[in-house]
Each structure stands twice: as structure tokens, then as C-alpha cells.
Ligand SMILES: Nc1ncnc2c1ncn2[C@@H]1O[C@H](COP(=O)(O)OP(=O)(O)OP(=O)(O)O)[C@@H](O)[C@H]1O
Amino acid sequence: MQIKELAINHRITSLLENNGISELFPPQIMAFETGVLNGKNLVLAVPTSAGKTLVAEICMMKAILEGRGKALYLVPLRSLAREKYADFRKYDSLGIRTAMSVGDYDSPGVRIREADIIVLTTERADSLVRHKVEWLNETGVIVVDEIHLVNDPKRGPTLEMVLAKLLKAIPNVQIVALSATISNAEDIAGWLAAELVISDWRPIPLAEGVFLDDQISFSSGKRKIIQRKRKEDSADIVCDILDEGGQALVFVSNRKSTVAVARRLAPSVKPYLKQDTQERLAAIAKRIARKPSAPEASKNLGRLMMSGVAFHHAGLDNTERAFVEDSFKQNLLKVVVATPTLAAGINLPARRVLIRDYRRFEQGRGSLPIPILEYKQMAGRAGRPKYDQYGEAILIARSEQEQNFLTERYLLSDPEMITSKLASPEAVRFHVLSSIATEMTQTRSEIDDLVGKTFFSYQFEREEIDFHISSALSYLEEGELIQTDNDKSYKATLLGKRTSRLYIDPSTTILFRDALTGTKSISQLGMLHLICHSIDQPTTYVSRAEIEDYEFFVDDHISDFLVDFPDSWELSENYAEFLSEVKTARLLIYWISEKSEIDMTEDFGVGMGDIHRYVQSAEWLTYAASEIAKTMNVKHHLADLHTLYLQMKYGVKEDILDLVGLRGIGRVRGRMLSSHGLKTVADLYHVAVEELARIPTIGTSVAESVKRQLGIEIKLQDQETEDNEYVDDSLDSIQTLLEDFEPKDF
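This sequence as a structure, only the one chain, the form predicted alone:
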């Protein structure tokens, strides 16, 4: 079927044809035959690259151009949001405006309200509901990408609750839900009152096999001999596909393995690089590792990329991940070794996917086989549309018994059924408070009605969730976040409303409130540990080799801590968590003390991506603490909290906060200005632009920008010196990396 045959505006079909899309895939034809273009709900459960997104795009375009309202596109990950935002910008030529918002949970989204397509993370969509944003009622269609993640214990409850809230607030909105192939897609369709399309069709055929004794045995019965020339199975399996001109993704279970395996593969892969490819990769590697303070991990990444191999995990910062992903898409990198998180993120296919590790260690449970659905997500990355005629997903066995197990479990079995994960105390109290604070629900029956729209309510009997609702209401009332009128109606207190809008767990508010009202002064370490003690702050872990060091650190700062210490007898689980909180708080002290990237990554054994995540969360929670202090009228903490918030935001000591508030002045430039006697904005106002430009790391363009920000008209000057070009063209230290990482509304 040709795309021009669809009953949609010819401007849409013309644009898509100009982008090389003229024929519809079989699952797409099936989807459009359901009446989805006429406003019916749809669940589309098909493999990766089978055209799910195009169906959603056409539904969004039709709804917008027919005046049925805006389109919300919900995604689970920020990286996926950025990818979709960039992709949807192709509709600009139709006069359709696209916006993205993935953070700033205390904002009503004013900057995105005029857009037609709004790409949101699930959490950001939930925060907009909490702000009672009126323009949400103008939504005509909601697209939910990766809806099978209702099965995820962390993301799932918010996904189903935000859908329940949106369905209650916008009763006639159309839902288009996109999913990987799952065993019980009919449950999702039943929950959403949607038409269901299931297909295992792929534009690039996928062959799944298990490697053992020099050959791959495919589920189809075919076999392929792998020439053994190297010490490791992985290297021979990878190079076999490189011999055919393909690329490979290798999935391993943890970060250390990504680096170790990439190193072992590098000597075998490098001979496949052409001279011009080597030169381009060398230029990229130089950009990654050229800063004097670059962590050793960044230098390792750069060196490996010069061999055509890279590692990819959550410890990389945004810039490094972008370099790796773009280089692989451009076929500069031949192999990427990744943790499974890549499989659920952006579109990065390869001709051959090698799943080296099918077992993963889980705390308290040991080493366990990964779920079939997770394997299918990784295997689904095999086969590059427009480049490959086929894709292969390969597991490695070390015995015939293991080969049989892998074949039965992963190649021949259907993915697990997905189930709601809403029935948890934290999730229920978090969302019940939100519904009361927004006045979406005011009575128990209204709360029950809202929960009745969830996937949990569709799948299970209500006894368990009823217990959690009752417990949540008691918890919120005892914590003075809600008030009740003889259990007949509920109303959020001022603190409860602020908690909901700040998008933090009720327990975090209670923790902060009790600490801030219970003491006259709090040290920075004490406040940062309090933040790390909250349920909302991610923390790193303490290795056995570090335990003694952190026990001494605790003893030296015992008066700073605001929470009772757990019992350390035989290193209990609670005590281990406490030391992890202390370590993360210490890392944050490094951040606001202007420690270098290399110091932070090496002293704490984390990547810059981890540091960004810890800092970004702590910045938000510091802001939340100050808002709680305002709500409670605890004025004596406000100045210190505001200073700590700014230090966390900019990553600097207190003395240069005045400088780093200027655009283009990060921690490196701010410190350089201070060391040259320019310690305040007033100092910058009076210094001559020529003198300012001569300061190392500043240069003419930055000097002129600073002067303009101060309201001073200046004439164009000569170009900056070659010595300054490095810094002006660089990322200007960790601060700019963080600014790049910090989500904005577009």
C-alpha cells in the first residue's frame, strides 16, 4: 500500500515521500485499517524498526491539521525524548511546531504551551498534571512510546497513573500506545479500550542463534561456521560480521565489562578501519580527551575509539555518549560494547548483536538469567534498515547443556507477561497526594475511581491496592500533608500542595521539614547528607576497600549529621546504605569545592554521567528544601539553602557565585577572573574589554558577551588569539557539561 493512499492531508504524504517514505509496512497497513485515523485508540505491538513511530506521527499530524488538538508524545527516557524531538522537527515546514520538556518539575510549561507536538518524559507529563496546566485540555491525541514499561518497578507506576490522570482530565482524548512484542498485549488494549495490532513482521529479517564450538546454531536450523583466529570467542564472532562489511553491538552485564571487552576487541577491530576513518575518529577522540582535567575514563574512550571500538554506559556524560552514538551511526565506529540500557534507549541498530552476558547480578538474589523481554529488546537492535539485508542476534554457550537452555529460554519462548507494579507504598502515597493536591480527587470514592482507570485495576482484584490506598491516606494525614473531614473528604495542606508541585516523595518533605524546623543551623555536609538520605536522591555505593575510610570520615564529622546512625554490626544493609549516602554527600562537597573532573571520577570511582545525575538531583532537592523552608516559614535557613542551591547549580565555591551567573562564565572562567582580581560583576563593569579579553580562557568573544550582558555597548574587536580558541571552542569545564545535561524546554 502506498502512503499516498491514506485518507490524510496531501501535505503530510508529500513531506513523507520527500523523506523517502512511500510504501507502508504490513503492520502499518493493519494499524490504519483499525480506524485509528478516525480517532480510535490503538495498541501497536510490533518489533523494533517495524514502523511504529510513523503510525503515531501520521495520527498526530491528522489530529493537529484537522483541529482536534495538540499531540503529546510520552517517552520513558530523556535520550529518547531528544531523539524524537529532533525527528519531529521535519514537520516544521507544515507549520507544525514541536517542543520538548523533560525537566524543571516546578514549572507549568509556559514555554511549550504554543507547540502542536509536545515531547515529554512520563515524569514531566505527571508534573504538568500536578500544576493543573489548562492547555493540557487542548490535547487531542496522546502517544505512549514503550508502554510495556508499565512492567518496570521504577517507571511503571508513574506511567499508568499519569495515563489514568490524563484519561480522567481529558475523557475523549485518543490514545496510541506503542509496544515491543509482548505476550499479553491484549491486556494493555483492554485497559485502554483500544484496537490491537500484533505482528512479528520486521523489515529486516532477524536470525537468532547460539554460538558453541566454532559455530552458530540458528533457531531456523541453519548453522554458520566461525573461523577461529583469535583467543576470544567474542572477537571472532565480531570480526566475522566485520568481514562482511557490517557493524556489531556487544551487550555485557556491567560497566567494567564494557571497558574490558572493548579493550580486548580493539586490536582485532582496528585493521578494518580505512585511513580517512582513522583520521576522523582521531579528531573525535581528541575532542573527547583534550581538556587537561579530562578523567582517565574519557582518555580511555578516546583511545579505544581510534581503534574503531567504543564502550557505552550510564557513566558517560552526554557529550561522550553523543560522540559514540553519532560515530556508530556514521559507520566510523565498527563496534560498540554496551550495557543493556542502550537497548531501551535510542535507535542504534547493527547487523549483528552479540549478547555476551545473559546473567546479571542482583543484590540479595545473586546471578540470575535476564528476562526474555530484555533479551528481545537487545536482539531487536539487529539489522540496520536501508543498510542490511538481515540481522543476527547471537548468544554464547560454553556447553551443549547451556546451548539447549539458551535456545529454549530465549530463542523459542515468548516474552513474559507484563504486570502492573503500582501496588507499592511509595508509589501509591506519591500519586494519591498528587490527586488530592490538584483537587482531581477529594473523596475516597473519587480516589477509587481514579485508581480504577489504572492497569493495576484492570489486571487484579482491588483488595491489595485498597490496603495501600488506606495506608497512604493515613501516612499523609499523620505527616500533615492532607487534612480529612471525618474520612469523608480530603484536602491537601499548603505543605502537601507544595510537595506535589515539587514532584518529590512525601517522605522527603517530612524528612526535610523535621530537620529544618528542628535545628537552628545546618552545615553544608549535614544538608547534603540529608538530601542523600532522602528517597529521591540517587547514591553511589561504597566498596569493601572504602568502608574503613568512610567510617573514619563519619567519626570526624559526627556532629554534622542530622539523622540517627544505623547499627554497623556486621555491616548491615542499612549501615551500608548510610555509608553510600555519606560517600555521595562527600562527592557533592567535591563538586561545590571546584574539584576537577579527574579528581572526582578517580576519588569516587564513578563516571561523569553519574556525577551529573547526582548533582542534578541534589540541585533540585536543595531547591525543594528551600521551598519547604519558605512554606514552613523557617526563615533562618533560607539564605544558606539559597547559597547551597546556587553552588550546586554552578559547581563553584561561594566567592565566585556573582560571576558564574553570567552567560558563558563557568567555573574555570569564573575562577580565572577571580584570580585576576575581578571578583564581582561590578569589577567586570569597570574593566576595559581589551584587558578582559587578555585574561587566559576569556578571549574577545566572551569579553564582548560579558559587556553586553552588563548593558555596555562595545565595538567589534579583533578576533581572539589562537591561545584562547581552545577554551572558547571547548566545553568550558564540568559546568558547561552540566548545563548541556540539564534538561530545558524547547
Second form
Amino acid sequence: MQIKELAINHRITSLLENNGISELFPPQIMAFETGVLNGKNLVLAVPTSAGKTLVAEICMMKAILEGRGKALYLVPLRSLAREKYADFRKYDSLGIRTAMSVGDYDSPGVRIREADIIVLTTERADSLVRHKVEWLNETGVIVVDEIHLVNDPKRGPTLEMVLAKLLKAIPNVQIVALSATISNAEDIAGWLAAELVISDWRPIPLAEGVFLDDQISFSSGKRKIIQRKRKEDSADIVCDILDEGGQALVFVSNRKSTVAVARRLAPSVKPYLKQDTQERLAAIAKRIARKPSAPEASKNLGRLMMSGVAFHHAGLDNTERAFVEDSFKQNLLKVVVATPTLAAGINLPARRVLIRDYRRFEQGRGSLPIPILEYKQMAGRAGRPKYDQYGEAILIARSEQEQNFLTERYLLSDPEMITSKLASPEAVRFHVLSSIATEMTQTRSEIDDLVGKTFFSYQFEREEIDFHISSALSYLEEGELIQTDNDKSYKATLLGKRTSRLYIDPSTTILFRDALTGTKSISQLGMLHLICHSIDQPTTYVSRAEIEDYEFFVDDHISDFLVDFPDSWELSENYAEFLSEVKTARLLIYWISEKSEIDMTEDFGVGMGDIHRYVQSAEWLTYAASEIAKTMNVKHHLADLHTLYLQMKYGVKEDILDLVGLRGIGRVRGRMLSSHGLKTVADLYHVAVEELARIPTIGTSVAESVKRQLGIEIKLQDQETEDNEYVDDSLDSIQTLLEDFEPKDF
Ligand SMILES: Nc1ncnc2c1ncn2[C@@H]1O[C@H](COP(=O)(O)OP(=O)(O)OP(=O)(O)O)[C@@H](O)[C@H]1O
Ligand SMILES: [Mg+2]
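Given the form predicted alone, corresponding form predicted together with the named molecule:
Entire complex below, previous chain first.
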């Protein structure tokens, strides 16, 4: 079937044809035959790369052009959000505007309300619901990409709750859910009252095999001999595909391994680079290293990229990630070594995917084989229609026995069933509070009705969650986050409402409230430790070698801590957690003491992206603490909290807060100005622009910008234009920051 035969505006079909899409894939035809273009709900559970997005896109276009409303496109990961956003911008020429919003802060975006398509992370969508953003009612269609992630213990509950809330708030909204192939797709379809399309058709053949000794045995029975020139499995498997002119993606289980494996591959990959590719990679490496304070990790990345290999994990910052993804897509990089953050939905030119690690360490459970579903997602990055004619996914075995196990488990078995993970006390209290705070539910029966719309209620007996709802209600009432009228109707207190909008866990509010109301003065270390003690703050890991150092640190600062110490006897899990909190608090202290980011990555053994994640999350929680103090009317902590918040925001000591309020002046330039005697904004009035420009790190354009901000006229240079007008990517917070978290490195 030709795309132009579809019952949609021909401008859309012409645009798609100009983008190389003229024939529909069989699963796409099946999808359109369900009546999805007339507004029916759809669950599309088909293999990786079978073109699910296009079906969703056409449904969105249809809804927008028919005036049924806006389209929300929900994704689990930021890399995926960026890819979809960039892709949907092709509709700009038809006057259809796409926006992306991947933060989940307290302040909903403004411009996104003008957009027709809004690409959102799940948590951001939840946050918009909590703010009762009025344009949500104008939504005509909601696309849920990677819906099988309702199975994820950490983020699944939010996904199903946000869908339940949206279904309740917008009763006639159309749902188009895109899923990997799973064993019980009919459960998802039943839950969403949707038509179901299942297929095992893939546009590009994907061969799956296991490597042992010197050959790959594919599930089809075919075998392939690999030249053992380098005597190292990964290098030989990777170079074999480079010999054919392909590119390779290697999945490993943790961040450290991404760097180690990339390093080991570099000498073998470098000879495959042509002269001009080398030059272009060198230019990119320079740009990565040129960032104001490129830490060692970025330099490493730059150096490796010059050999045609890069690593990719959640510790990279957004620009580094974009550089890696784009250079791989442009065939400059031949190999990327990644953690599973790159496993979902992304289109990459990887002809061969090597899944080097099929085991993963799980806290308290040891090293376990990953689920089949996860393996299939990684394997599915190989052989994407835009880039390759075929794809291969390879696992590595060390013995015949292991080879049989891998073939059975991953190549020949169907993915697992997915199940709701909503029945957890944390998830239930978090979402019950938000539904009461937004007045979406006021009585127990209304709460039951909302929970009745979840995947959980579809799959399980309701008694199994009743208990969690009752405990959540008592917990929230005892914590004074909600009240009851005549034992019947629930209302959120001011503090409860604030908690819901701040998007923090009720236990965090209670922790902060008790500390703030019960203590006269709190040191910065004490406050930062309290933040790190909350369930909302990610913390870093303390290695065995560091334990003693942190024990001394705790002894030296004993009076700062506000929480009871767990017993150190035999190094219990609680004690290890406590030390992790202390280490993270110390990292935050370094940040506001203007320690360089390079030193911090070394001192704490973390990546640049990690530092940003800890800092941004703690910044948000400091703000949350000050909002809680305001709500409780405990005025004596307010000034200190406000100062701490600004220090976190800018990463500076208190004395230059005035200077860093200026655009273009951050922690490095601020300190530089101060050390040249310019200690306040007032001092800047009296210095000539030329003199200002001569101060190291400042330069003419910053000097002129500063003067302009002070209202002093100078010759105007070209004004910078904002090119990402519809991107609301500035606001990152706790939940979003957790999105790309992989298991900790051990
Ligand atoms: N009818 C078509 N003709 C040609 N190319 C197509 C067609 N439909 C989709 N594609 C292309 O196929 C590629 C894969 O599509 P898409 O990303 O939607 O896959 P997917 O089903 O979402 O896979 P995943 O499960 O990995 O997310 C994209 O590059 C897309 O442009
Ligand atoms: Mg997809």
C-alpha cells in the first residue's frame, strides 16, 4: 500500500514521500486497517525498527488537522526525546509546530502551549497534570512510546498513573501506544480499550548469534568465522564488521566498562579512518575539550574519538552525548561503546550490535542475566532502515555450555510478560497525594476509581492495592499533608499541595519540615546532608578504599548532621548508604566552594554529567526546602536557604553571588572579576569596557554584554538569536535526572 492512499491531507503524504517514505510497511498497513485514523485507540506491539513512529505521526497529523486537538508524544529518555523532536520538525514547513519539554520543574513551560506536537518525558507530563495546565484539555491524541516500560519498577508506576490521570481528565482522548514485542500485549490493549496489532515482521533482517572461540553461530544455523588477528573477542568481532564497511555498537553493563572497552578498541579501530574523517573528528574532539573547564573525562572522550571510538553513558553531559550520537550517525565514529541508556527506540547506523555483558549487578541480588526484553531492545539497534541493509546482534560465550544457555535464553525465547509495578508504598503515596492535591480525587471511591484506570487494576485483584492506598492515606494524614472532612472527603493541606507541585516525595517534605521546624540553626553541610538523605536525591557510591576517609570526615563534622547515625558495626547496608549521602553532600560543598569541575571528577570518581545531576537535583531540593519553610512560616531559615539555593545554582561562594546574576558571568568569570578588584555589580559601572575585556576569560563580547546589561550604551554587535525557540530543555529536576540513571558502577 502506498502512503498516498491513506485518507489524510496530501501535503502530509507529499512531505513524507519527499523524505523517502512511499510504501507502507506491512505492520503499518495493519495498524491503519484498525480504524486508528478515525480516532480509535491502538496498541502497536511490533519488532524494533518496524516503523511504529510513522503510524503515531500520521495519527497526530490527522488529529491536528481535523481540529481534534494537540498531540502529546511521551517518551522515557531524553536522547529519544531529542531524536523525535528533531524528526518532527520536518512538519514545520506545513505550519505544524513541535515543542519538546523534558524537565519536570515546578514551572510549566509557556511556549509549549502554542505547539501542536509536544514531545514530553513521562515525568514532565505528570508535572503538567499536577499544575492543572489548562491546555492539557485541548489534547486530542496521546502517543505513548515504549509503553512496555510500565514493567519498570522505578518509572513504570508513574507512566501508568499519568496515563490514568490523563484518561480521567480528558475522557475522549485517543491513545496510540507503541510497544516492543512482549508476550502479553493483549493486557496493554485490554487496559487501554485499544485495538491490538501484533506482528513479527521486520523491514531489515536481523541475524542473532552467539560468538565462541573463532566463530559466530546464528540462530538460523548459519556460521561465520571471525579472524582472530587481535586475540581479543570484542576487537575481533567489531573489526570484522568494519572490514565490511559497517559500524558497530557495543553494549556493556556499566560506565567504567564503556571507557575501558573503548580504550582497548581504539588502536584496532583507528586504521579504519580515512584522512578527512580523522580531520573532522579532530575538530569535534577540540570542541569537546574547549569547553570552559573540560574535565579529564571529556578529554578522554575527545582523544578516543580521534581514533573513531567513543563511549556513551548517562554521566556525559548533553552536549557530549549529542556530539557522540551525531558523529556516529554521520559515520565519522565507527564504534560506540554504551550502557543500556542507548537501548530504547533510537535509530543508529549500527550494522552489528555486540552485547558484551548480558549480566548486570543488582543491589542485594548479585549479578543476574538481563531480561530477554532488554536484550531484544539492544539487539534491535542493529539494522535500521535508514542506515543498513541487514543487521546482526552478537552475544559472547566462553564455553559451549554458556553458548547453549545464551542461544536458548535470548535467541530462541520470547520476551517475558510485563506486569504492573504500581503496588509499592512509595509509588502509591506519591500519586495519591497528587490526585488529592489537584482535586482530581476527593473521596476514597474517587481514588479507587482513578486507580481503577491503571494497568495494575487491569492485571490484578484490587484488594492487592487497597492496602497500599489505605496506608498511603494514613501516612499522608499523619504527616499533615492531607486532612479529612467528616471522615469522607480528603483535602490536601497547603503543605500537601506544595509537595505535589514541587514534584517531591511526601517523605522528603516531612523530613525537611521536621528538621526546619525543630532546629534553630542548620549549617550548609547539615542542610546538604539532609537533602542527600532524602529519597529524591541521587547519591554517589563510596568505595571500600574511601570508607576510612569518610569516617574521619563524619567525626570532624559530627555536630552538623541532623539525622541519627546508623550503626557502623559490620558495615551494614544503612551505614554504607549514610556514607554515600555524606560523600554526595561533600561533593556539593566542593561545588559551592568553587572547586574546579576537573578536580571534582577526580576527587569523587564521577563523570561531568554526574556532577550536574547531583547539583541540579540538590538545587531543586534546596528550593523545595525553602518553599516548605515558607509554607510552615518558619522565617529564621529562609535567608540561609535562599543563599544556599543561589550558591547551588551558580556553584559559587557567597561573596560573588551579586556578579553571577549577570548573564555570561558564571563561577569562573565571576571569581576572575572579583580577584581583579571588581567585587560587585556596582564596581562594574566604573570600569571601561576595554579594560573589562582585557581581564582573562572575559573578552570583548562578554564585556560588552555586561555593560549592556547595566544599561550602558555601547556599540551593538549582532544580537544573538535563539534558535531553539520551542525547546523547553532548561528545567531539569529530580525525576528527569533519574531517567537516564544506570545501575551504579561496582
Ligand atoms: N514505510 C516506511 N518506509 C521507509 N522507511 C520507513 C517507513 N516507516 C518507517 N521508516 C523508517 O524506519 C526507521 C525505524 O522506524 P522507527 O524508529 O519508527 O522504529 P520503531 O518501530 O519505533 O523501532 P523501536 O522499537 O526500535 O523504537 C526510521 O528511520 C523510519 O524513518
Ligand atoms: Mg520507536
